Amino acid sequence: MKQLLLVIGNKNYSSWSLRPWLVMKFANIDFACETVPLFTEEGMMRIRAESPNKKVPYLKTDDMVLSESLAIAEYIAELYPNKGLWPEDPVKRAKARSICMGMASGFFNIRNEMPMNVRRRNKPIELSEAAWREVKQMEKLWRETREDYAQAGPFLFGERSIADAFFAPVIWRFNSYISKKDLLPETIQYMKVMLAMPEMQGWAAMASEESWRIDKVEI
């Protein structure tokens, strides 16, 4: 089987890097993580040296170096095609990538005003209309995807796939900067499982232990 080395950023910040991390814990394989400490001269050099996006996460194979992370879990799912990593009925799988997708490519203002911090505990901050509209957005795709689904696990799609790794960091980010009375009841409950896995558990405590710091998010 491939060597297989996942290079990320700061565990505390880095929403991109926790995503393909979480695919290949659920996979439950041998993997090598290391991490490239952000916004440091030596760790920028090395990012620009090796990723061909010039940017983390990417993964090192033997045969290749592989950057984005969706790509990443997209070659992790056809690596290990029987660890459940989409759906297996085809339909749920579709609508799966459909909504990583849309994670990937949009919900710009959830990103750039609730920067990814799992150390800050939860102390909410005055969000935009427009950030508002895409944290209303958010709970709508959950609430229907968990309706269409609520009798095969807790999970969007019943059991745990890629499109949960693709919304981990989404749960950091309400869990840091939204009063819970502001969200439905359904987006607490899927919060609540997803932070009771043992590898968001496993992830927040390694945040915990790096030294790190962005001033700016750090608040």
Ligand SMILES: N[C@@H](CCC(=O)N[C@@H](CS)C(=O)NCC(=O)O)C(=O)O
Contents of the next structure:
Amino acid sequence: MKQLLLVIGNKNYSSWSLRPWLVMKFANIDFACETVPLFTEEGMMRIRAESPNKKVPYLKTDDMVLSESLAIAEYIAELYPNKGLWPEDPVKRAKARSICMGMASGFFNIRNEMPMNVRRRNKPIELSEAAWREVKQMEKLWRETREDYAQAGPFLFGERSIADAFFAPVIWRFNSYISKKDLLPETIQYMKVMLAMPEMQGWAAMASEESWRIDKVEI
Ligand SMILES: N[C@@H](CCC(=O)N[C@@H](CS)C(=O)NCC(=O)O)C(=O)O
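Could you drop in the structure for the form predicted in complex with this ligand? We only have the form predicted alone so far.
The next block holds the full complex; its first chain is the one shown before.
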């Protein structure tokens, strides 16, 4: 079996790191994980020296160093095809890939105005109109996806998959910056399911123990 080392940023702040970490936890596989603090001289030197795209996360294996969270998720799904990381049905799988790509390449206002800060809980902020439009777009996407597959379970495609890992940082963002009264009941229900996952709880517990503080994110 391959040795896998996932190198990630601060658990409190690094949204991209959370995604492949969750995927590997969902797969219940053995892997090592090292945290490199973002925006410290030492941390950034290591990231620039080791990471192909000069960012975290990256995955070190016996034969490569791999950047990009979606590529890492795909690689893990290929290494462990029986772990159900993507939906089995080809149509569901195609849709799951599509919304992961949509998350990775869009929703810039959500990302800019609500930087992930896992330790921050229920402290709403004023959002721009553009960010609200994206919040509503996100809620519609989650509601419609879940409606289609509700009979199979409480996650986006029924059973938990890479798609849930890709939206997990948005769950923390909504939890930090948006009042529940401004969200759809379906959104709140999905957030509850996601926040109750032991993997999300475990990540939050580790984030709360970190002492690094990135001032520009502490809005
Ligand atoms: N497209 C990349 C984005 C990774 C990314 O932006 N990572 C941030 C941390 S969450 C980072 O390394 N920032 C440091 C920098 O850009 O110098 C992925 O999917 O992995």
